[in-house]
Every structure is written in structure tokens, then in C-alpha cells.
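Just the one chain here, laid out as C-alpha cells, in the form predicted alone.
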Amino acid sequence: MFYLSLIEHTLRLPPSLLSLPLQDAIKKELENIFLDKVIASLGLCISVYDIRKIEGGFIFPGDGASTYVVEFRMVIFRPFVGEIIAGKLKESNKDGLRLSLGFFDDIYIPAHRLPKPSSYEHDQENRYQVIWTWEYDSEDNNKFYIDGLDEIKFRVDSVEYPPVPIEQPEKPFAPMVITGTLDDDGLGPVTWW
């Protein structure tokens, strides 16, 4: 789920940060550039772990900032396919569920990846959402609800990095999308098991 990635970056350090010790100034600028950003095929940048090497300090003609080549390690969030993760329900509709980990919200469970047989009914309290129900044993009329009160365990099916759209889409663009499933033993709201 979390990895340490070694990254080399050419960094322009603004003059306003030169009053700080060099290591602190570079770390602050790296955090401004990378934190909460997705690097394609690498994952979501969580924090700068450490700075391994700093080279340079050149000031180019016509520029008041110094430029460094920095080698550093970054903590990256990138779940692997098959990993079991627990999240909270953020949204539910007829197409499936959207889950959140608190720091990452683009996790989708499509309706066809919910436990079978599943059905939904419109939520009386929130007209834009639905409540999904797993009908475990139709003879005993056992129904288990996905109501958002509990953590939901899901298995990661895919991690995708869609290309940046040329035109602005109606909904916000997600640079990393995780698709999961609840259709297996032990998955779903933790109170089910």
C-alpha cells in the first residue's frame, strides 16, 4: 500500500526560502511541489521521507533563484491488485459505491462487483443516494445493508492512471482511480462478518 520511491528532481529554490537552512528550504519546496499529487504509474505522494543528495546551487543568468539537483525518497500510496483495504462509504448510487480512505477518495466498487444477489433502494434521508442490500439467503430473508456506518473491506481489482482530458469534464478529474470488489468472503462492512 505504501512504498518508498527514490526520485531525482531539478529544483528551482525561490530566493524567499534562502533564509532557511538549505535542507529545510529544499524539503519545504519539494513538499509544495509533490504532496497530494499523483505521479502517473507511481502513485499518490504522501510525504518527503528524506533527502539523499543535493548537488548544484547554480544561479542562471536573469534568474534570482538557485537551482539544485535533488535526490530524495518519497512515501507513495499505491495499492497492489489483490490487496484488502478498509475504507468508509462516501457515496452510493445505482452504479455502485464510492469509498474513501480519508486521504484518498477515488475508490469505486461497480454494481456488478457487489455480493450477489444485491439490490438497491432509494435512501429516504438522501434522495440522491441509494442503499445497497445483499440478500444472503433468500429462504430466511437475510438482508445485509451497506449503510455507511461501518468500515467496508474491499479487494483492489485495478489501479488506473487515466490520461489528462483535453477538455474540462463535468466532474473533477481523478488522476488515479482504484476499482475494487466486495464479492468475496470477508469483504463488505465489517459488521457482516
The other form holds:
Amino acid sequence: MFYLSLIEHTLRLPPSLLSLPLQDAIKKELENIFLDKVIASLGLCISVYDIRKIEGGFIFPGDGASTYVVEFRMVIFRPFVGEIIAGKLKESNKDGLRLSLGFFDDIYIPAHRLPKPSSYEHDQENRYQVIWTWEYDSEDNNKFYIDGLDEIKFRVDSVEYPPVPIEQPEKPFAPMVITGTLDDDGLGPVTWW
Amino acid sequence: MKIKTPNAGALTNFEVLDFLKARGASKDSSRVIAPVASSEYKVYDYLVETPASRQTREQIYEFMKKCKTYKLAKAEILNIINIAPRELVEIDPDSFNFGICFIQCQSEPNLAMRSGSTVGSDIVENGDIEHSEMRLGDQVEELLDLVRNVFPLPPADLTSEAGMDKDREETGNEEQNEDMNETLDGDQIDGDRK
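In place of the form predicted alone, output the structure of the form predicted together with the partner chain.
So here's everything in the complex, that chain up top.
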């Protein structure tokens, strides 16, 4: 789920941070820039792990701040294809499910990747939500519901990084989308097994 | 910005949790004071609910040493450590997706994997362990026992697991809740399919 990545970045240290020791100031600035952001084809940046090298410290003419070239390692969240992760149900509609990990919300299980056969019925309480049911057998007493109560284990099918759109779409843009499947043994809500 | 090494080593959930704890993350009210960002706290909250919160470094080293006999790929070891399966749910050799799908794993951090190994190259396409039946056969049970021994459950969970195992052997027990009944049926049917 988590990887370390070695990144080199040229950053400008704003003068407001000059009172701190250099390492702390650079770490703060790196966190401001990278934390909770997605780097394309790398993943979601979780945390600055350590700083390996600090070079530079030049002050460009006309600028009040110094510029450093920093080499550091960062903890990146990037699940690999085939990894099994447990998440909570965020919403469920007729296209499938959407799961959340707390720190990452764009996990989609499309309808055709649910265990077969499955069906859905509209939820009485929420207007646009549906409740998915896995009909394990044709008998009525073998229906398994996907309710929002327990954790749902899924396997990662793919991780995509859609390009940033030029115009603002209606839905908020998701820079990293994980598509998963529930269609295998042991996957699905934990209480099913 | 230049990415020098996209993959400088995989981390187990335990390692990330340990790293966040070392920075000062915790569950109680000292949240505001600790130098941990709110987005990092979200990761901490998620990891604390996984088996990784109950693991220790020694457990992981031990597991890494002992699982060498099974010749698992790095990604498979990572999966096992992160999920810490306790039961063998299913081995389904007929479906397109091979693999043992473990439930309730307790994994330990992959400190040994951090020495520059590329987990990405061992990508497990399907399930926790690929072609498990072909490769491991009877050893699957042994591997499961190894996982159970190296990553023991805390006492509270042990009693509930013992209760669950007992219930499974009884059939048609009215006191079982619906979930237990479903599990029992699922197991029986899977047994027939095998």
C-alpha cells in the first residue's frame, strides 16, 4: 500500500520561516507543497519521511528568499494491482459502490465487478442510494446484503490518473482513481465470511 | 521537481504506523499539539484499525525469516503481513483469479523489503498468493499456522475467535446470528465445489 519515493525538488524558502532551523523550515515547506497531493503515476503523498540532501541556498537577485535543492524521501500511497484492502462504504448507487479509506475516497467498484449474481433495490431512507444484494443461491435465505455497517474488503483492479481537465467539470476532479472488484472469495463485507 | 527513484522500497502498514507514532500521532487529545498534519492523522486513524496496530518489529522479522521456506513473492509477503489472515477462506483454482484470500491478517512491517527491493516487479495479479494450490498444496495450512503463531491475537480477540470456531462446528444452532449461519453455509457449499 505504501511506498517510499526519492524526490528532488527546488524550493524557495519564504522569509517567514527563516527563524526556524534549516531542516525544520525545509520540512515545513515541503509539507505545505506536497502533503495530501497526488503526483501523477506516483500516488498520493502521505508524509515526508526524511531529508537526504540539502544543497544550494542561493539568493536570486531581486528575491528576498533563498532557494534550495532538496533531495528527500516521501511516503506515497499507491496500492498495486492485486492488493487486498479493507475500506468503508461511502455511497452506493446503480453504477456500483464507492468506498473510502478515510484519507482516500476515490475507490469505485463498478456494478459488473460485484459478485455475480447481484441485484439492487432502492433504499427507502436515502433518495439516490441503492442497496446491493448478492444472491448466492436462488433461495431467499442466502442473500447477502451490502450495508454500510462493516468494512468491505476489495481487490485492486487498476489505479488510474486521469489528466487534469482544462475546464472545471461538474463533479469535483479526482486525480487518482482506484477501481476494485468484490468478485472473489473472501472479498466483500467482512461479515459475509 | 524531479522523481529520482519512484520506488525506493515498499513499506508495510506497521512501518508507516510506527513512523507516524514516532512523530507524535496518537489517539488522545494531544492531537492539536503534535507536529502531525490532519491528512497524516487520517492515515493514522485508518491504520490503527488494521492488524498493523497490534504488530511489533520482532514479529515481522520472525515472520520474514520463517516464511522463506514457502518461496513467496515479495508482494505476497507484503499482502500477508498487511492483512494477517487467520482463516483459509477459499482456494479457488477454477476461477480466473487464483489465490488464497485471507481474512483478518495481522501483518508486520516489511523492514527487510526496504533494502531497495522492487516490490512492483513482483506484482501479484490475482489474490494474495498466485497459483497457491499448485505451489503450496498442503503447505497452505502450515503457512496459515505460521501466521497464527507469529502474529497472535490479543486476549480479547482470542476468546471471540474461539467462540466463533465452536459455533461453526454446530449446525442449526438457533443462538447463532444470521452472519454465522451464512458463513457456515458458505463453507459447506465451498466444500462441495472443491
